[in-house]
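Just one chain is shown here, as C-alpha cells, and it is the form predicted alone.
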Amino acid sequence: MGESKDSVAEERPKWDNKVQYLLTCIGFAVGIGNVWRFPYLCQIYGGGAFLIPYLIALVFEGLPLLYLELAIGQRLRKSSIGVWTSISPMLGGVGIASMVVSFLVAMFYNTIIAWVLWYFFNSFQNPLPWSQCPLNESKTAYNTECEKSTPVNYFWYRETLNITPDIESSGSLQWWMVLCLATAWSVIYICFIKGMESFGKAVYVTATFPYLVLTIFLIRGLTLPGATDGLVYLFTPDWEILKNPQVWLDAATQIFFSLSVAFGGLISFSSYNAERNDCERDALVVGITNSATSLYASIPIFSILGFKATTAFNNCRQENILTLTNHFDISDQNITLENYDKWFNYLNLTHPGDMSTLPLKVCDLQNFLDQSASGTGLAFIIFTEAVLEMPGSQAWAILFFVMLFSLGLSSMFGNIEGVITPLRELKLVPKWVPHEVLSGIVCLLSFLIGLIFTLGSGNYWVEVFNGYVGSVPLLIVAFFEIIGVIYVHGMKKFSEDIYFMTGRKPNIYWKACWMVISPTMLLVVLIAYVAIQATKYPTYPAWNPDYELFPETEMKPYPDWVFGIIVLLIVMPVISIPLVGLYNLICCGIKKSSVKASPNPYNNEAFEIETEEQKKQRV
C-alpha cells in the first residue's frame, strides 16, 4: 500500500495527545452494556466458570479484529468507507453497511440515554418517586395496578414509558420522554459541533467519571450487609455449564458487541493517528481496559445485589416473626433474626398442626439472589430497588444515572462518528456545508426518526433495535472486514503496513488469528445465532396489567409485519455489501466490453495488420 499523500494528511485532523485518542476509543467500546449485560451473563452461566469462554472469545476473536480495525484505519487514514473502497471497489458496500448500523444503532441508544435523564431528573425528589406507591384517582387508596406490583414497577413502565400492553397498540407520544430525547440529542449536538475537536475534549470527562463513580460505589457496597453474599453467587464457578454451548456462543457475542467493532468509528478514531503510532500496543490497551471494566463494574453491582437480596430475605423473616409471634403469644423480642432457625424448627416439632396453618412465606436467600435481570430491568428496576434501601438514596441514585449518562454519551461519539465521517467520503454532502450544519441535520434527523420510541409502544421497538440491528449485521460485517484485509488486500501487505506503523511484523499469533482462528470463529458464531434464532419464533415480554398472572410480564409472539420488519432490519444495513460488489463488476464488464469495441489509438496492432495485408498485396 503506498504512503498517504501529505495533502491528504495535512486535511485530516489530528489527536491532541495520545490521552485523548485512547480515552475515545475506551470510552466508545466501555458503554452501558458492561454494567448491566456482563454481570448478568456472569451470575446465570456459573459465576467464575464464564470467564473461560470469555477470554478466550477475548484472545482469539475481539484482540484480532480489534487491533485489525485500528491498524487499517490509521495506515489509510480514512474513515469505513474510504478504508474498504480503497482496498477494493468490490469491498465499498461493507463501509455503508457500517455507517447504516451505527446510525440505527444511534437511535435508539440515544432513547436510552433519555430514559436515564428522566430517572437523574426525578433522582432530585425526596422521597425517590419510585419508593411509594400513588393514590388512585379518587385519592381513597394506592393506585391498583402499583399495588398487584411494586412501586419500583411501576414507575418504570406507567409513570416513565406509560407503556401498551403489547406492540400493536402504539399509544401516543410521551411529552416528557419527548423532551428527554430531545434534551439527549442536544447534548450530543453540542459535543459534536466541532466534531473531533469538541468531543476530543468532552471524552476527558465522559471516558473517566464511570471511574470514578463505580469506585464510589465498590467502597460503599462492599460495607453493605449481604454484599459477600453477592459476591460469593457470582463468582461461584459451576463448571457443568460450560458443557452448555449456549454460554460459548453467548461469551464469544458478549466481547465482539462490547468492543464496538465493526461499527466503524474505531476506524474513524485510528485514521486521525499519526501514521507511525504504536496500534498494536493501542488494540491490547483498549481490548483489556474494556474486560478489566466489565469485571469492575461486577463487584459494586453485585455487592449491591447481595444486599439488596439480604434485605428481602430479613423482611421476609421478619413477616413470620410477626405471624409467628400474634400466634402462640410469644413476647416481643423473644424470637428474632438470628435465632429464628431454631425457632422455626423448635415449634415445628411442638406445634406440627398450628405451623401448617399459618400464613408463612417461604424466605430463602438463594431465591432472592436468583433474581436476576440484564439492560432495562437491571438499571430501571432491580437497582433503583436495592437504591431505596442504602442510607443517603438520592445521592446514590444521582450517581448512579450520572455514570450511566457519561458511559452512554461516549459511547454515542463513536456512533455519530461512524455516521459523518463516511457520509463525507461517499460525497453526498457538498464540501462548502460545514460541519455544524451536518451534524445538526444528523441529529435532528435521529431525533424526528427516534420519535417511535417516546409512543407507549416505544419500549418493545426498542427491544426490536436493540435484539436485531447490532447481532447479525454487525457479525456479517466483522466478517467481510477481516476477509477483506487478510485475503483481498493481502497478508504479506498488511504485514508491510504494520512494519511501517510501528517497526515491527505482527507475529504468528496475529497472523494465526487473522487467517485462520477469528474468521473461522465468527462464522461459526454467525451460523449458531442465525440457526438458534430460527428455530424459534421471536417472542417479547409484555406488562400487560390485565394478564392472569400479572406483574409477570406476559411473553407475546411478535405480528407478522413486525416480524417483517425484524426482517428488514437484520438485511438493510448488510444487502448494501453485495449490490455495491454487483455494482463493481457490471460496471467492469461494461469497463472491458467498451475496451474490446473500441481499437486503442495508442496500441500498433492495427497499423500492424496493416502492414501485412500490403505485404500480401505486394506480393
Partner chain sequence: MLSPINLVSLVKKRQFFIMLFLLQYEWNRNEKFFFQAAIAYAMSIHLKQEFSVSDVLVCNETPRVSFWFVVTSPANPLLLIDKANVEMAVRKSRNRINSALLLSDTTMEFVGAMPTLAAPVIPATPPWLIVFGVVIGLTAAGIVFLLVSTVVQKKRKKNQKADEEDDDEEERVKTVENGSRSDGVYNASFSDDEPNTQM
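In place of the form predicted alone, output the structure of the form predicted in complex with the partner chain.
A single chain, with no partners or molecules, comes next.
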C-alpha cells in the first residue's frame, strides 16, 4: 500500500518550494481586474465607504470559498474533475463546468493580453502614436473622426480595434491584432510547454514584477501635481452609499471574481502540495494579499488620474486665458493661472457684454475628476492620455503595459491549468500524448477560435464573454462546489480531512461560513445578479462615427441572435452539472445506494474512527 502510494506521488508533479506555490496562487488571483476594476468601484461607490462591504464580502464569502477549494484539492490530490468525481460521481459535472468556463475565459482574456501587447509594441516610438491625430487623405486637415473625439480615443477604436459601428457587422480580421494574439498565445505556450516545470519558473517573475512596477508608479504618481486631489477624491467616504443594495452586490461579485475561485485552477495547484500542508494559512495569505494588492494598486492609479484631471483643468483655463488675452489685448502673461479668477471677475464686471460673446469654456476640476472608467477604458484611454503628460512618456507607457502583461499572464496560467489537467483526468487524451503536444494543441485551438475577437466587432464580443461567461456560470459552479463539499462529502469528513492536513480542526468561524453564511450569500448574489440582468434588455455601448452625439458611444440593444449566443454561453458550462447527475442516476441505479457502494479511496471509515480514538487518548 505504501509502495503504490509512493508511485502515485511520483507521477504527480510537485512544487519546488512553498513560495512557488503561493506565488502561483497569488498570481492567479491577482490579475488585471485588481488594477482596473477595483479602483473604479471605489471611486463610484463613495471611496473609503466601499471598503466596508468589500471587506465583509472578503471575510464571509471570499476566504471561506478559497479555503474550501485549496483544502479539497490538497486532500483529494486531483484536479477539478477528479475531485468532484471522487466526492460523488453525480458531481462530476461541476468539474466539467469549471473546465469549460476556464477555456472560454482563457480565450477572451488572452485577447485583452494581445491588446496590451499591441500598446506595448507601439510604446517604442517618439512621439507616442496616440498623442496626435493623423492627417486625412487629402492632407489638408486632421482626420475627422479623430478631430471629433480625441487622438487617444481614435488610436484605441480605429487604429487598434478598427471597430465596426455595431456587433452585427463583423468586419474582417485585423492582421495586426492576429499577430499580437499569436504572440500572446506563443508566450503562453512557452510558459506551459513543460507544465509546472516551466510555468513554475515563470511565475517567480510574473507574480512579483507587477508589485515592483506598482511601487515605481506609486512613487512617481505621488510626486505629480494634482495627485493629492485624486487621492482625496478616491478615499473620501460617502456613507450614504451603503444604503444602496447595488453596492453590496458589486462588492460581493468583485471579491468573488477577483479571487478566481470556481475556475478549477486553484484546486489543481493545491493538489500538487504535500499532503500535510497548512492550507488554512495559505488561503488567508492568498486572500488577504489579493485584497491588499487591489488597495495598493488604487493609490498610484488615482494619483495619476488626479494628475490628469489637474492637467486637463489647467489646459482648459489656459485656453480661456488665450481667448481673453487676444480679445482684450492684454499684455502677454498678465493673466496667469493663479490670478485667472480675479481677472475673470474683473472683466465680467467691466465688460459683461463682451464676456458673454466669448467662447469661454467652463473649467471645473470636479468634472474632470468625475471622468471615471474601468476596464479597457481605464487602461487604454485614460491612462495612456495621462502618460502623455508625464515627462518620459515612453518609459512610463512601457512599464505600465509590461505590468499589465505580467498580471494577465500569471492569471492565464491558472486558466490554462484548469483546462489541461482536467482534460488528462477525463481520459479523453491518451497517455502517450506528451505534455508539450497537448498544451500546443490547446493553445492552437484557443488561438484559432479566439480569432473571432480580432474581427472588427471583436471588442463587442469580448464584452459579451466578459459580462456573461465570466459571471453567472462561475457563481453557479461555486454554489455547487460548496454544497458538494459540505453536504455531499459531509462536514464531518471534511473536518477530518483538514485535521489530517493541518493538525487542527476548522474552528466555528469556518464551519459557520461554510454551512450557512457563504452558500446563502452566494445564492442571494446569484439571484440578485440574474434578476438585475433580466429586468432590462441588455444593451452595449457602440462606437459609431455616424452617430449624432458622436463622440459619445451609442447604446444599442443586442440583436436576437446575439442574445441567443449569450444564453448559450451561460447554459453551456453549467448544463454538464445536471447532465452528468442524470447520466449517473440512470446508469447506476438509485442515487443513495450507488454512492455508498463505491468506496472512497481516500476516506476509509476505519481510519476515521482510529483518529477519533487517538484524539481521545491524547486528551
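Under this definition, the rigid core comprises the largest set of C-alpha atoms superposing within 1.5 Å between the forms. Residue numbers count along the first chain shown, from 1. Nothing here was measured: the structure is a model prediction, and the numbers come from that model.
- Here Q246 does not count as shifted, since its C-alpha moves by less than 2 Å between these two forms after the core is aligned.
- After superposing the rigid core, the C-alpha of K148 moves by less than 2 Å between these two forms.
- The Cα position of Y346 differs by 2 Å or more between these two forms after fitting on the rigid core.
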